[in-house]
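This document starts with one chain, in the form predicted alone, laid out as structure tokens.
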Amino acid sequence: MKINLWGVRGSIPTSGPETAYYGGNTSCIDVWEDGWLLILDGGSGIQKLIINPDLKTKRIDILLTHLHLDHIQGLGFFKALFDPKMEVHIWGPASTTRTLHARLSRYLSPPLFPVLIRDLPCKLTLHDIENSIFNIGPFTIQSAYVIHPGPTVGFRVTGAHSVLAYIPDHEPALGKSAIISDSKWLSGFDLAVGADLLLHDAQYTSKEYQHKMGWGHSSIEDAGRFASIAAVKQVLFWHHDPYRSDAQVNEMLAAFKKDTNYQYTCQPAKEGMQIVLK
């Protein structure tokens, strides 16, 4: 399984020298195996994702964790949606009030975007998912609702030899006290348990989190605790705050490593990073 990171920032894209190292684009990764392509989230990073025509890929599956703007704002700029020869499947969390098509149409329509979703020339199919298990090519994918405002899911992607857990917006510590250690009640645990790689929300320091409880994001300390409970092998801390510079991200990680005992490798997610899981 080969994974490329195209956007790792949270909330809104940023630009400038102070965020150039980790990158300023919002959430998007791709996952390749046996010629099949998955794209997880359609943030601004998706505009940088160019499909090599030599690979002759004719089907793309886009898995959306949720429909906040920072996770879908790049969809209208993804060239595959404008290719009439391309088969595109978009998977996203079901809502009790409107279909995925109806909710995406709010963005892919005037005045927010000049092209209507119904006018996209690709062969487009939309799938509403819940706590689901489904197969795409060589991948087995599990989706499950997690704690974040609005219908939001995380994904567990299982390939032939490895497992990726992708939970970019998540607040597992929300409750009466700190994050609970009983896996039966821990949001996202079934997605992450034993994963070879976990990409997890770590937007705040513990001090910042005290003033932003209920916003749907984690402190780096809670993300680290979650990873320990789930016994993952490697963690990429995700959803960097748009106001946080590269130097401040490094300071967060240094403080975390100094004050925390952990059994996994960890680092901040970086735009342009490529990971191969074997």
Contents of the next structure:
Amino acid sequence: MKINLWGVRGSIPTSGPETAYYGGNTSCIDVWEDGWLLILDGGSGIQKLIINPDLKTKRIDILLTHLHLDHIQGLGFFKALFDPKMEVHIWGPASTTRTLHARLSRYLSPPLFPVLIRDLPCKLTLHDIENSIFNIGPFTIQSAYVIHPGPTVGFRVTGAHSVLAYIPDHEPALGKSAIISDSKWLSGFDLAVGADLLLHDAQYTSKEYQHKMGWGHSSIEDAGRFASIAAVKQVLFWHHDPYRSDAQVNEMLAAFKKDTNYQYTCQPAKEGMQIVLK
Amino acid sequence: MASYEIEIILNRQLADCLSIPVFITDIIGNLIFYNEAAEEILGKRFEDTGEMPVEQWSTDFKPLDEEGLPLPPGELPLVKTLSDALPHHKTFQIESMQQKNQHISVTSYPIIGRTGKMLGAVAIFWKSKKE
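Could I see the form predicted together with the partner chain next, after the form predicted alone?
Shown next: the complete complex, the earlier chain at its head.
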């Protein structure tokens, strides 16, 4: 399984030299295996996504964790949606009242965007998902609701030899008890358990989190603890705060590593990074 | 065992913040969480008991009608909620740990998440104004 990171920033794209190293585009990754392509989230990073000519089919699947703007704002600039030869499937969390199509249309329609979903030239299919398991090519995908405002899922992508867990926006510590170490009571645990690689929200320091409780994101300390309980092998900390410079991301990681001694390897996610899981 | 759905987890986190007693059960009535205030009603600590099967915790909880006679389980709001997936409310007596009867009001509601599936039920207790 090969994974390319096209956007790792949280909330809003950033530009400028102070965030150039880790990157300023919002959430988007691609996952390749056996000539099949999955795209997870359609943040601004999707605009730069290059479709490998090894793609076996004319099919692309875009899996959205939720519909906050930083996870969909790049969709209208993704070239495959404008290619009539392409078959594009968009999967996103179901809401109790409106379809995925209706909710995506709020963004992909005037006055926010000039092109309507129904006018996109590709062959487009939308799928409402919830706590689901489905197969796409060589991948088995599990989606499950996780703690974040509004309908939000995380994904567990299982390939032939490896498992990726993707939970970019997640607040498992929400509540008086914070993270409950009993895995039955831990949001997202089933998605992450034993994964070869976990991409997880770590927007805040624990001090910052005290003032951002309920906003749907994690401190790096909580993300670290979550990863430890889930016994993952490797973690990439995700959703860097748009106000945080590269130097501050490094300081945050250094402080985290100084205070903890977890078994997994970890680092901040970096735009442009490629990871191969074997 | 798989994790609980987030609707159950969030109900626990909410209950944990409340000073009124709260029970949370799964769909068959097993008591999967009770908060600190509810520990007084059961005379047990969640930390000590963990989750309790319905047969176990229902014998610790002794509801009585106005005449002080045992209340059939089918009359209890939580049992009704588990059966019909609707909210219920009732005032009745319970025998306290000190063998003294006290009036309590109970409101129960079903936990039905985004998937539309019944996941469990919550009962909230408070001392009735009759006391």
